[in-house]
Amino acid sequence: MIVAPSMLVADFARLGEEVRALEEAGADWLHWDVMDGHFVPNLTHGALPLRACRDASSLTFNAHLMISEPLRYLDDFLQAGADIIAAHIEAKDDAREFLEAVADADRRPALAINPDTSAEQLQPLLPLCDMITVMGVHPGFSGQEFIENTVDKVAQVRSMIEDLGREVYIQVDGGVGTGNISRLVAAGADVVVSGSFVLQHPEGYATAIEQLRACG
């Protein structure tokens, strides 16, 4: 199981520092939620700050667009440093040329899909992606309930990846926690992101990450 906090919960004050502190606690991979207040109703960090902590860190950085154009702002998270970016199945661009494109530029493509948006849609594309972020929550916002139709929507997008006879990721993203991890992981989840269990940890973030495997 990969663990990847969300750098959405981290200390915008202290990014860089941040990013050492949970490659050293046994992150392994950081996962930065980019929302352009278009596509889902907040505003967060864009490039810039990923670019800034590249150096920073060797774990795998992976840029979550929450954005209505992921091709428009597709190569400034190229330049950035960005290991694997995915874009949402509902954005505004074309999905399929989103994937193509990430691919071109030899990083790792990915698509996300909302609660509301049913699987089948990923059919004609898996093919083309690395991973799958299933959300377990509505996009834009931490800390929200986990939905637990998820872990069914898990099951049927692994089920559609043993099929297709190729390694796929499967990430689950929002309201990820002690009390689910292990049903998804049972479903066919291999990347759990947490932002408010780690980060706002009362003991600590290695402790949080300890406590997260011990239950996947």
Second form
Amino acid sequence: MIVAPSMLVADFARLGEEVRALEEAGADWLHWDVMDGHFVPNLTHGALPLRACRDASSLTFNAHLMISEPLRYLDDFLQAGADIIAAHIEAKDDAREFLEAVADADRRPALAINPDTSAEQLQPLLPLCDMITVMGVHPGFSGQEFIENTVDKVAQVRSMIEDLGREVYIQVDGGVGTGNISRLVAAGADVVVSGSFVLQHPEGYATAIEQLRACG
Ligand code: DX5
Ligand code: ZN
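Other form of same protein, the form predicted in complex with D-xylitol-5-phosphate, not the form predicted alone:
To see the whole picture, the full complex is given below, headed by that same chain.
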């Protein structure tokens, strides 16, 4: 299981230290939540913090683009050193074009899917994806309650991937913690994003990540 803490909950006044602390605590990837105030009702940042922190860590940088025009800004994230880059299937830009552009740049393309979007819509695009990000909450904010039928959607995506006969990660993002991780992993998830569970854990990042691994 790959654990990807979400930088959305990090202390932005000490971003480089946070990156190093998460790496030391056993994180596998770092998940960067990019929001444009249009695709989702919240604004965060563009590629700048990824670029600023790139030299502070050798971890995989996973950019989650919750923006209407992911193609328009893709170059910024490539130049910033993002390794695995997800756009939403619901975004305005063409998903196929986005996935092909990421692959052409020798990075790993991913597609994220909102709670209200059916998994069937992924079918024609799945051969172009290295990862599907199944949202466990409506994107926009950390600390929201997990939407339970996400578990069924993960199982559905897992069976689509098995039919495809090629390895594609399933990432679950939003509302993940020790209360639901075992069900998600049993359904076929192999990458878990965690914002509030890890970064607001009273016993610190390392304990939080150990607890997630113990349950997964
Ligand atoms: C939600 C973001 C998630 C979120 C995770 O829009 O994509 O990455 O920050 O935070 P938690 O784990 O607190 O739901
Ligand atoms: Zn995210």
